[in-house]
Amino acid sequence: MKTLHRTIVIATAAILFGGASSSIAVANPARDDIIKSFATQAEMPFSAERGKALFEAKPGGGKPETPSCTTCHGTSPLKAGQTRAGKLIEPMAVSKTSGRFTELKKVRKWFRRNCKSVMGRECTPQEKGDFLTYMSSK
């Protein structure tokens, strides 16, 4: 059964990665297998709207100073954001930055570092994929 829900993951983020459209970026092979790695450690397919009902959340636990991604990155993905300490953020959309979330080592350290200060704690595999489907749905 867990072979077949690995399949039912994989195949599912191959749909969803598989082609470029006006509101999903183009499929990034690195992407797609930082993605993938995550989706054979979860417990279900991922979901664009827990990704995004995670980007919104303020679930304490972590820093009172960054209660939610929203703090830094902004209540948009399809926006920069700015660091507490003034730096300019990216936005976190896919679409917006292409080259966001190709590199493993920086998407390790990046939801380590984000997850411990928000939620007091790392993210899960399938938080990683729900957040990584829904930036790359915008």
The other form holds:
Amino acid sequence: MKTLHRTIVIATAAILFGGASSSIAVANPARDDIIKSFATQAEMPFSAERGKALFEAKPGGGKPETPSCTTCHGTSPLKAGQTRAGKLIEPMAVSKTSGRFTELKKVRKWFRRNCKSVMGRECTPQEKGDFLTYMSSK
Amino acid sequence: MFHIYKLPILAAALFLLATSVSVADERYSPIKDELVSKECGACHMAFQPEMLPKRSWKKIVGNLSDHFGEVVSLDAMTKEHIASYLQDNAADSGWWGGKFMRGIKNHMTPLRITETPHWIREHKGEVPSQLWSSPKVKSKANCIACHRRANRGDYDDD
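Condition change, the form predicted alone to the form predicted together with its partner chain:
To see the whole picture, the full complex is given below, headed by that same chain.
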């Protein structure tokens, strides 16, 4: 009984501390898998700097209302953004929004929509990986 | 047996009833469908279906490739599900037409809630025009900027 009790205490502590640290650190198996799935189709290793440049770029070719990712997401991934309809967008940085980029279907959907919106084309696996690497480092 | 001294009590009761009715004036059923909340609430607040007639929702869901200038991609099943929910709970879904049906003629199919006679009447003269373009509001679709409980269907805070 005592051992069981101790196990429960340790497990609870692990969950609590694990949960607390995951809001600061990056690791999330589902997210890692998503980034890995893009890595197999990319030419070079992912880079947070390239991701940052992509996030801040104004590449042209997309819709005039959305010249850059930052138009809606704001210039800092650590802060909330706002859609054109005025709805709040939770920060992109995984340190701020821990559930970010953990569901492949959702990641695909929003890359598809927003890359077209900003660049007028789909993003390459390289660009997607760089972007996610940047947001995971934040 | 009616006593005259009961009159003030009766009057007070009637007054309370009247004010409580007028206070709970702008309440709409919150969206109870998770898929509808999620998909319709990604870019803008998920608007309560009671705010447009069935025919409007049908037209909106039928034209998602140009959704007010945006492309919305939903798989066929999701689309069907959302279309049914919106129409089943539309302004004219009950036996008695909802508030948002007022002033909508039979030949009218409004696509924006902000173009319905009821919405216009409720906001007319009450909201200074520069407020709509303030960065915090940004768009007339941003109900929650002023109605803090709008996502729960509660617009009584005006």
